[in-house]
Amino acid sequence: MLSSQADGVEKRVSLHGHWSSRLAFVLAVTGSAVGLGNIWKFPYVVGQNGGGAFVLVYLACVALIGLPVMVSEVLMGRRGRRNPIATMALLGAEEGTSRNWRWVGGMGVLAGILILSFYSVIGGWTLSYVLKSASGMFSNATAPEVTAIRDGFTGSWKTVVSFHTVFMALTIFVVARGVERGLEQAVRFMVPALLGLMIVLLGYSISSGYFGAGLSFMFSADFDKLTWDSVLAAMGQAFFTLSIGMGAVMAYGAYLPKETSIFGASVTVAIADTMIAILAGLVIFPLVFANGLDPADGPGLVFITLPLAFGQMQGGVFFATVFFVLLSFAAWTSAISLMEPAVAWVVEKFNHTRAQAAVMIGLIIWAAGFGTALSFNVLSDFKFLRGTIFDNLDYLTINIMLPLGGVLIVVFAGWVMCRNSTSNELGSSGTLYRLWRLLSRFVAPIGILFVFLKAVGLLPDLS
């Protein structure tokens, strides 16, 4: 696992192999970053916060908060060449502090497991809606009928668990095959396919007659509607959309070839992720306006509002099916990245094969997913703290574990790691490096801290 000395630092080699190219890494991290949040959450958050003004703030937050954290995770992953837990322990010792930094990596791995336990259930919903769309179930359906279809599905725990099982099996299959044969082959197909499907839907939105309204809604900057809470929402969306703080980017960074520019690859991922989120809005909003629906309709936008819209349009069966296949691909690529850090840890810690580790971790996540699957039916009345089991998992991971992990990662990279270590990995000590160091030491931690305090209710309403 270790080879010759280079610049006084051990040159490490990953047990799991490497991405075959910079493009493979970019596709993998883009696939991780582009998930359900881009396609269903970003449009409705834009809708709730005034359109174009929010988009501008969001883009600034991606550049000032999201990118510095992503660069930090990638450089730490590549320098350690291990799973996030071992990487944090190794780098902590290497920088003369403590191996206890491994608990930061451990929190990221655990967050990935917990997130995937409920993400897989929602991923199962998308698979179910592919079949519902293809069968023409939404054709000419009324709003009460579409709602009844959704409630009938979520109300049956056996059906929800069945699709959760299929989704987890697909994820286990890819991860078990390894970096090049599994992860890389999957994203080389799914990410371009996802983009292609989105362009097909964009073409339909352009022809809907309401594309101008959607374009105006997203890019007309109405700063009168922009509040401080909107700014915090933009910070949070920028942070969470890039899949940072959960160990996935660090794990993928461990497989990045040494000659690949971390700055270049990270910027490419951020641009691709942001463009797909904006494309999703340009697909969804014209359809919403064409059917006289509310663009700030919340999570119901995907599973109620859009099926209703597709059901009323010519060719709706085809386009609804394409949309939910797109959503399934987005969920699948993200699920793969959520599972990878834990699988890498089991392989390295216990010397299991990838197939054994993938099945072991996959079964744990699948079993944990029962809590979420039952939260929508037989355990819907079982509530504590923040609500159902699903509500509590969502709050714990998204509002606490990810921001906490993200701020500790960027603080470690910016304050604990010495200049030689970080500049060696980033291949630069010039203006770009100094800008990253400034953002990672001051701007990103402060921004994430505000998001965290707002999420846990310790920051007052700033509207």
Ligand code: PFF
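For comparison with the form predicted alone, please write out the form predicted in complex with ligand PFF.
The next block holds one chain only.
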């Protein structure tokens, strides 16, 4: 029985094709992980949550929770070889439990749709900054001028919606064509180029005279400032930046060739992603302090600091344009992975072509995006629970849905799947395997639940 089951698993293939190599997979997942989360979101959540202590908690979450979840997602994806909903149903049945695990996949598909609805609005914002930079409007601009340009953009809902539309169209276009072609090529160029440009910017930031201030803001940990809400935000950010907890990595894992080492690939992605986020912080914060800006300014932070810095630089128009092009690329390769679970599901379940599925899902996401696009202008005073519609979507998806999805995924891989299945899929039963199992059975689920319950006030204070 076991061996015939194993044969079945070996023979499984994905309907959507496979990555051409291990490198292609690593690049695709890195392309998914590295995005607006690293350069747009990381600096402002660090700013809003007081700096150093937050960064340390974030790093601990990446290592102790993020990595085991990522490994679990890839191994489940590769074993199931279907979209996350079908994979969870299949593996649930195969392990002798229930097909109802498919609801975890369902929540992931929904999370991807909701996240992309705001991600695309910010992606459009990035696109508009390509044009603004190229026009030279930031040359020698002062901080109030750059702030006014940002407010001018966000204040006009028609402009925000137009760029959101362009960004969604680009995303639909690529997803419709399939992820293997074009995408692999784009990522091959994009990740090294982005890293190179960040290092150039780091040089500028070091020369701003405020590098020490930025460094100490990011790394001197004052744990008194840390609330459970910021610990939850750090954990949510770890999930968001690694693209885990919603099945995107599971979907990409479904296209992974059998021989590839899942541990090696996951660690490589996590390191590349973390380096780019830290680098972004080290570029942004010195510029914030050098220009008397507020590190807790929020979602518009990078759209002020970086244009300001570029405006003062030799060749700034060129560098600014290249930077926003790369950031748009980074956002675009992430956006594709946000759509992939939903599109793969529609293709498999309803037998639609990829193009039909991409257009259908894309239109739904585009319409949902109005909620965020209008949160910066027409509906900026419409606040409930956590704030604007955007604030609520952001909180619901990143701080609630991703950690909840993450905990269910590691519990599935660690407790529901038998040792045989996981060690067979991971190709190991040695030290690394035991470490992964320890983290995914105990450390990650207990950590996620604890932080979550603490932040929503369901666990009492002992002190």
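None of these values were measured; they are calculated from a predicted model. Basically, rigid core = biggest C-alpha set you can superpose within 1.5 Å across the two forms. Positions refer to the first chain, counted from 1.
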Checklist entry - Can a Cα shift of no less than 2 Å be assigned to residue 104 between the two forms, given superposition on the rigid core? => result no
